[in-house]
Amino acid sequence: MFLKKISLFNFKNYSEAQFDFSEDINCFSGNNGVGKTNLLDAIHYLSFCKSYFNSTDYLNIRHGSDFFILQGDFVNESKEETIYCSASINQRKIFKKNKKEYSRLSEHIGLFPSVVISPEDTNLIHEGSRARRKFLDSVISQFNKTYLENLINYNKALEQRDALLKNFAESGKFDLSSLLIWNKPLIENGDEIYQKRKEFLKIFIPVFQKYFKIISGGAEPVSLDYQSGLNQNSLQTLLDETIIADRNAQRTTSGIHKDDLIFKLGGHPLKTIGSQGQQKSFIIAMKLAQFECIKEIKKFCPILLLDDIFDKLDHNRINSLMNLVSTHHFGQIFITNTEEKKIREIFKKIKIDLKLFKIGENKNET
């Protein structure tokens, strides 16, 4: 699979820009803030049903229009398909597969998968357990329908819940059976949810270990485990415990929707003991896992998306991994760099042709 080529209109920076890209490398250079990455998340965008910087539509907006719209021509097996997305100030967001509308975003996810790396990333070292979490989900939302119903399911019976105690607390009277309603689905959705997260991460954890050794030379030994209430116990048993403490807090306390994944490098957090550069191989080794595991179940190779990837990483580091992802393993690659030379050094050096996009004022200069 590819996206042979896509069009802006009033998205973030771009007035109005087309793009026409090679089935393998291309590569937006120019300076900081023309609209590489922009670029990057029009992309994102067209595969996930929204920005992967943004969480609002509008924000997506440029500044003094009331809406844009992507398009974009993706190849699959021979077949060209034509997404189509607008997003408006005052209505709602439309995709279109063939200009035929989707009835539910959720149709959409998985059937032209992208994996992004980008600096943003180090949140998942930095922040809570919610953005680990949100990384997990995302990737196998990709390749499963049911895991991204029973997720859907799982967090609108959260949010009833939720919304029961508050209520609760404010009008002072409590109600256990109405509280019972919602254990249901979150019990059926979330027991699940656990098993897929499991079964999943036993394939993912060695995949993620060799890309991490073949990027950093193979000089420290890294780990993910994964903590969850539901290793101990059931989820009927955590809601059963902790209704008091959800009482008092006014949320549920327990639940999938508080697992993590602990990341670990030689056998410590990697959060108080890696450096910039281990830490930036560490996410960066998650993400080719993430595209591996998409391409052996979805039988094709999702679009990669590498953004600023070369700060932070010494030369061996670079070296090898623009060695690994520009093999055609990887497919369809976008990368974003502000040094046009030193982009064509590295690919020079390897042997391997790319098409360079010279992104400045005018937004579409090639």
Contents of the next structure:
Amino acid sequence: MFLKKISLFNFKNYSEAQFDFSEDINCFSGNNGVGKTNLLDAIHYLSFCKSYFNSTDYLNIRHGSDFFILQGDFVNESKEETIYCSASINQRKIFKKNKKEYSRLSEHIGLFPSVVISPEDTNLIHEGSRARRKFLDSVISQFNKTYLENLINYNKALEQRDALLKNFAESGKFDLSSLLIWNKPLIENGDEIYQKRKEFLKIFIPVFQKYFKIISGGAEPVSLDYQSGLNQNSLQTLLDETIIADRNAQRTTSGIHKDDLIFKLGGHPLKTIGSQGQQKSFIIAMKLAQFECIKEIKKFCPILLLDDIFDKLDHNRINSLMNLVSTHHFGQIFITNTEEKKIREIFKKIKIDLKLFKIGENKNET
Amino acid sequence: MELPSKHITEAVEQLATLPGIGRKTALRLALHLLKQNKDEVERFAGSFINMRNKIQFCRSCHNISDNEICSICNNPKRNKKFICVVEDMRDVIAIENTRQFFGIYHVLGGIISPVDGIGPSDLNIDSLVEKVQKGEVNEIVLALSTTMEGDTTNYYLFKRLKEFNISISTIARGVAVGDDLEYTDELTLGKSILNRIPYENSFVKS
Ligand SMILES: [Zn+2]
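Requested next: the structure of the form predicted together with its partner chain (the form predicted on its own having been shown above).
Entire complex below, previous chain first.
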């Protein structure tokens, strides 16, 4: 599977632009602020129905316009598929495959999977548990549709239950039976989500450890510990036990929406003990493991989007990463970089052809 | 938005209370009405007042009706002991179009959704339970939309009704999750009602 062509209209800083891509490696070079990352994000958008950076759709609309359009021509087993997407300030966003609109976006997710490696990914280490759950969810959703359905339903049930707890607090009336009915969808979907997360991590962790070793060259053991209330108790028990706490907090205080992944280096928390370099290696290893797991399950390569990593990584890590790219089969890759010369040298060394796009020089963009 | 007349302001504000109408659209509509003849506007406005005043809700099933008891509940050929529970009038129309159902309906008037401020007591649930209590019902088929909220409302109804000796079923899930009854084509819906499954068995994940 690869992306043959993309057209952008009013997407972020692009008023109108079109690009024809190579099946192998594509590089966007140009100065900061010309829109290299925006182009990567457009590809991510077509893959995932949303931006990697802005969760609010209208923030992706070019300043002064009220809608954007993205169109991508993908090739999947020599069959061409056109994905069309438009979002506007006033209307819901529209996603079409071969001119036919999806009735639900979840039908699209996973058809053209992608993996992003970006400097922003260090938020996985520094931010709260939400970022790590989002990582886990977005990986599993790309190959497991029922997981995505479970997640959507769980979140809806959670929203309803929390609204009810708030209503109770505001009205001063408490009705146990109407609270308990929401436990059913939470448990039905939450149990599935927990099982899938656990199963996935079982496969994911060894792959991750393999890549960490390759990239860092170090022997220090790394681990990802899945932390969940469901490790000890059933969700039914947890929900029963936290009714009073839930009433006080006016929201549901137990469940898989509290799960976390604990990153460890040599048995200690990565956040406090890891050097910047170790932290970067950790994240890149996670992303490469994500790539490999999706590839194993889907039986084809996801698109790899490398944002700015050659500028941010040191020499050794770039070399080991490039060795990986040259020895493993990685499918289609998109890279952003400010220095054209540097990128040419790197790829000359590993003898891989690349198609170079100089962003900001064409007059078809602004 | 500063308007030159308080009458226009009032009309715009009223129009903007309609779902999907913003103040901009409301102003456009108000200006359009201003261009019409007086009696045209009178007829237009009168139709809403008439509708609101004359339409009643069927005392038995809560469906919209021109009389105290609707034409379906009043039809001697319909089986009054077999009740299909639906969300609103649109579902009644959809199921009637299938010509596969010969019982009567019970219109809840919505589904349970705390986010929208709708709890069990805001829906026509007590009157259904009362009917069952009085022994007026043999079978209930739950035909709410197959969303998570629809399922949860089904579950609530089941909990309220399970102590009575009646059979409770749901429509078979040929319908994909998240699809509303309204959009299901008539054939699938008709089939769903014929192939309804006992409620307890519907927990089994397919
Ligand atoms: Zn009636």
